[in-house]
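Starting off, we have a lone chain in the form predicted on its own, written out as structure tokens.
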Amino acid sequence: MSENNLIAISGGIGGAKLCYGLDQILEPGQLRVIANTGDDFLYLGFYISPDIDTLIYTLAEVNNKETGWGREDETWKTHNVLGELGADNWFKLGDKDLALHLHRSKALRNGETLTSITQDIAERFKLKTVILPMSDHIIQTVVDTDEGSMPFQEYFVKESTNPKVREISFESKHPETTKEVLEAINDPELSGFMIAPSNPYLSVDPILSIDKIKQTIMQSNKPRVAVSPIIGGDSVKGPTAKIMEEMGLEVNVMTIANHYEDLIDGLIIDNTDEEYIQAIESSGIKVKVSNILMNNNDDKTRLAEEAIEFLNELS
């Protein structure tokens, strides 16, 4: 795998699984992950970056295996005391996790960028993969629901995704990416792009909402592959299927193919969705069929290897 230099586009839990597999088989520095920051928000005075943290914890193998987010062997003393003090502590922060947020928030106040802070944290966790925030500016994912518009974390955590979604938008005073992201996309040694099986609407679209990122990727002559987040008409984890239904979309891999149609050359779908191969390929997208459910580390590595092989076939 030494000849491969890849860019993965990823959100949190689902995307982090594939990134873990890629990280295991690629050499140091060969994988760069453009990470969603549309979920980022200020909470109790701290700057929280959930998807970046999930990627870091997962690649460092210190993530909570049961929840998929947060740290393993976590404690909750600060969270509990905040509750006793009457704080609005609907977003659950463990003590280990809180230490990282303290560190990040202080660095931001001192004028450092989210990119430089993320690189520093990744080095301290001894990661060999480079994690690149999609922007150093706030780009907030806003969910318009039947109960009003709300920032993503309020919809996802505080409201437990219960409101019905009508539309998703992205708000920013500076919808710009970073020079580090653009340098990675334009790297002449790049082998290709991989869209991880993250929620297309909540995790990938915020990244692609930055016009410079999407246009630069589309102008690249490197192959682009996505892994479907939908298996057998449902999402493995999270509200992807629910959101698709509420926005009037059919919950199947054809909808995923249509969503990425102008961006990808290939789509990896699950064995259970073989009936869609012809329809997807008639739209100009090549299809690879696999078992894309990642239940353990072996599954993550196997799927990563198959995804790289598919990418190389398309190059």
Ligand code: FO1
Given for the second form:
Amino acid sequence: MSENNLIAISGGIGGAKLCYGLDQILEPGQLRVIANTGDDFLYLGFYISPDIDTLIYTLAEVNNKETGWGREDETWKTHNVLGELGADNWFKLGDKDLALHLHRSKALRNGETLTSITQDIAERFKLKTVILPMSDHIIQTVVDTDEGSMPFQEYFVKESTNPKVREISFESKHPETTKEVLEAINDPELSGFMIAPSNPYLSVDPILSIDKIKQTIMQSNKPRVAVSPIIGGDSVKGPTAKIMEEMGLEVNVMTIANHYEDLIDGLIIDNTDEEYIQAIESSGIKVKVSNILMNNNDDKTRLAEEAIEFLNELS
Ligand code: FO1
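May I ask for the structure of the form predicted in complex with the ligand now, the form predicted on its own having been displayed?
What follows is the whole complex; the chain from before opens it.
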């Protein structure tokens, strides 16, 4: 795999699984992940960046395999005492996870950028992949629902995704990316882009909402492949299918193809969705069919290998 230098565009849990597979088979430094930070928020005075942390914990193999977020072998003493004190504890921070939040929040208060502290933490976890926050500024995903407009984590965790989604927007005073992201996209050695099977509306769109990122990717002549987050008319995990229904979209891989239509050259869909091959290909997107459900680490590396092969076929 020595000739492959990839950029993955990813949110948290689902996307991190493919990034894990890619990380396993690529050489150090060959994978750079542009990570969604639209879910970031301030909580108990800490700067929380869930997708970055899920990516770091997953690639470092210290993630909680059941929840997909947070760390394995976690303890919850601080979380429980916060409850006893009547403080906010709707967003669960484990004790080990809290240490990372103390460290990152202090660095940010001292003027470090999210990019530099993320790089530092990734090195401490001995990652060979580079994790690049989409921005060093706050770009907040706001979910407009039948119960009002709310920041992403209130919708996702506090309200358990129960409100019905009407619209999703991204709010920022500085909707700018970083020089590190632009250098990665413009790297002449880059082989292509991989859009991970993250929620297109909540995890990938915040990244593409930054004009400079979208434009620079569109100007690149490197191939772009997405892995579908929808299998057999449902999401693998998380609320993607529910949100699609609420926004009046048909829950199938054709909708995913249409959503990414001007962005991607190829889409990897599941065997169970074979019936959509012709319709997707007639929209100008090449299709690869595979088993895209990632239940274990072998599934992740196999899918990553197939995705790289497909990307190389399209170049
Ligand atoms: N998700 C939950 O459903 N409940 C939680 O209490 C929770 C805590 C949490 C703490 C740290 C972290 O990095 C992620 C956490 N998540 C939690 C997951 C997270 O909010 C979402 O999965 C992502 O933002 C969606 O990509």
